[in-house]
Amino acid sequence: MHSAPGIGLGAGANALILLHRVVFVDDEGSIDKRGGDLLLKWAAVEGLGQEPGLLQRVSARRTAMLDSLRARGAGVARLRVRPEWRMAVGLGNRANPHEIGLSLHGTYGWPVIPGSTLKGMTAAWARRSGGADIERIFGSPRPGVDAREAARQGTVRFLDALPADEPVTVTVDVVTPHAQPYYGSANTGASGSGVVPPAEHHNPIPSMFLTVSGGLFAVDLTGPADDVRQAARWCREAFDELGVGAKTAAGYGYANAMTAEG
């Protein structure tokens, strides 16, 4: 149990509820920073509530579903993805008043890499590589490209990547902006005189956020066999060349992706 006066969090608490539905306020009705700090501590120590037994059962259900698709003739590919360092996916989603951003599973609250994120990363690498059949595999129209035909769905489906068989490691990280009043006023949508100019006399203010720093994700793709094989190759290369999520220019988001057997 992680606790502060009047606040207690158990190991099995659902991270989706805690991080997306709960706000801690003080007696004045303002955001209680102790609550945010407690959430971060709980997230790192308890791994955002990843219960190993439940995680293995969910992984088994995902595998059974893929086996069923394969038995019906669909193409299936699985990549096992291990972060090289840290991964920050969902950092800017502002899903709670404490501004702790991390993409979480919609039921279990575990860290995930959304399928939309995987598809966007893979499509970006495919476009950069000059790959053929991009519109057929990813759908159309593609961003920044005039549609050559009516809008349609891509042939390959990217499923949300789940922790593979065991919990992934959750780590608290920190960024320290040196002009926080400027960023704070700019983010409110203020303009003109409402924006505080950046200046050297502003004090640096540390800001904590959550990352995934270890473990394995299972990335699953389904669709026509040839297209799935091509998309899986692009996805594998994209993890190595582009990285996923936020702060890739600072070294976050890069990962080793291997094709799993079966």
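Positions refer to the first chain, counted from 1. Note that the rigid core is defined as the largest set of C-alphas that superpose within 1.5 Å between two forms. Keep in mind that what you see is a predicted model, and the values were worked out from it rather than measured. What changes on going to the form predicted in complex with its partner chain:
- Residue displacement note: Ser129 has its CA displaced by at least 2 Å between the two forms (rigid core superposed).
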Contents of the next structure:
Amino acid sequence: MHSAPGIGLGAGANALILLHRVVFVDDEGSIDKRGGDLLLKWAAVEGLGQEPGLLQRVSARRTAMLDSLRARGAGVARLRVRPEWRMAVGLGNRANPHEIGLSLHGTYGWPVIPGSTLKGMTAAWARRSGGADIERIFGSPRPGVDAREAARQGTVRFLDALPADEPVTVTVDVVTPHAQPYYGSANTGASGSGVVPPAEHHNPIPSMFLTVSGGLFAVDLTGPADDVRQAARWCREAFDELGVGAKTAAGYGYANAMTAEG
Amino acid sequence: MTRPVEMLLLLYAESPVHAGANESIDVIDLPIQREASTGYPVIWGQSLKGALRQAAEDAQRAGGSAWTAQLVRQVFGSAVGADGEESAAGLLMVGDAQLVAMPVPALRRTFAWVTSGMALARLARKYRTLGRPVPPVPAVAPDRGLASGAAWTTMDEQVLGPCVVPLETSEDVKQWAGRLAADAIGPADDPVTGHFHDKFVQDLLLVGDDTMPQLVRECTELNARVQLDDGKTVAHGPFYSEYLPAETVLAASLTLREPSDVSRGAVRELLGGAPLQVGGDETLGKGLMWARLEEAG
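Next, give the form predicted in complex with its partner chain, keeping in mind that what was shown is the form predicted alone.
Every chain and every other molecule in the complex is listed next, the one we just looked at coming first.
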């Protein structure tokens, strides 16, 4: 995309374009790092384009959908989830040349915690309880466990979690590996002489990534009332004990989940 | 015998929808259903009918509605594996849910809905079956587009997903936008749907035949999923599933044969502004759609 002066990209510009489709190249045709930095700056300043008006309406429509399901007899639970520090979900999803990865909503481009992420985290925590209701709630067969019954769908739905009511805060974070050539070659699966040994003469190379650092997500579960209650309890504990997404060993992803009224 | 009743079912995606096709020719492991001839996303009639039947059975089990086991069987036909009864065809004929408008990311107003001459012409045909007049379907050059609202013409070109498209406003597209906003999205004065109604009225774009195939191909949602082991390293994956994005609008023709007040009322109650579960990955919150029904006259 050519740069056009005077086009202010405010909230309302979609991160699915800016982070997934835009690439900056320099005169030699290689990737221009400064362009990537600009994209990160936009993401942090504009909160990945979360437009407060639309966000509020999307949130209200989601609530109406849940009310409608409840009126038809489904159990519904809503958790309001506030990151304790930072949250990095979808870091591996680097669908752009500047290698910026974060889970984005497929229509609005806003930060999102995918339903599959929530379900995986909750199931990992539930596994420790070892109860018989795990297969019913999450479906079977479970990974690594011989199925006690025929394959079947779980009873509880984990919806994609969007920012609740107002935009969440997006922050640029940095990790600075001191032996980047070593990690780079080891991670590509090179072996033997292909791996560059770590050494003191390598320069530290800062590498930027995006995190969510504040605000609230609405995590919605629906299904049979008893199962939803149990799953919501596990999910709340998992946010506190396991954390969601990447880098949980470095303190990312832990969150305070409260059951919302209604 | 009474004449069959023609109806138009409009579906509006609240969450991404995965109506899965059976095989993949691409890097996508779990692709969505598409029309072989056009590449447009579609939900096949058989998939949609299954979803409608499920909704009717759920309503019957929950009680308090017109749906009884007998009525479900009458409208949708005998259940799979129902022993000891004579099998019978259902009275409801369900067509494919074809694409009407698909959201694409933009650099302003977050996203716009794109449609094409073909999508609107097909929809016009469905409306005519109901005996309802429709606005004309305007023609557009293959590499250009027409917008319902003036916000899209403040610059020479607009970025839509992977494409850059020159746009101008069109009265016909504006009329279509108004019709669809009311019929598919919901009333303008409703606190929940009102904002989306207004947005649709302003943000419907009809794009030409060069652009549309690329947008319907590339602007679906693609999710990479992995299975982690206890140490949180990847045990399986990644595998990629494709979804029709939230905010997509689809339309399907329904025909109810030998209608009675009871069956008509029950179908109306089931699909009039109600949530509907369509397609797979239900336990990941996918496939929630708002259903609305338009009837003849």
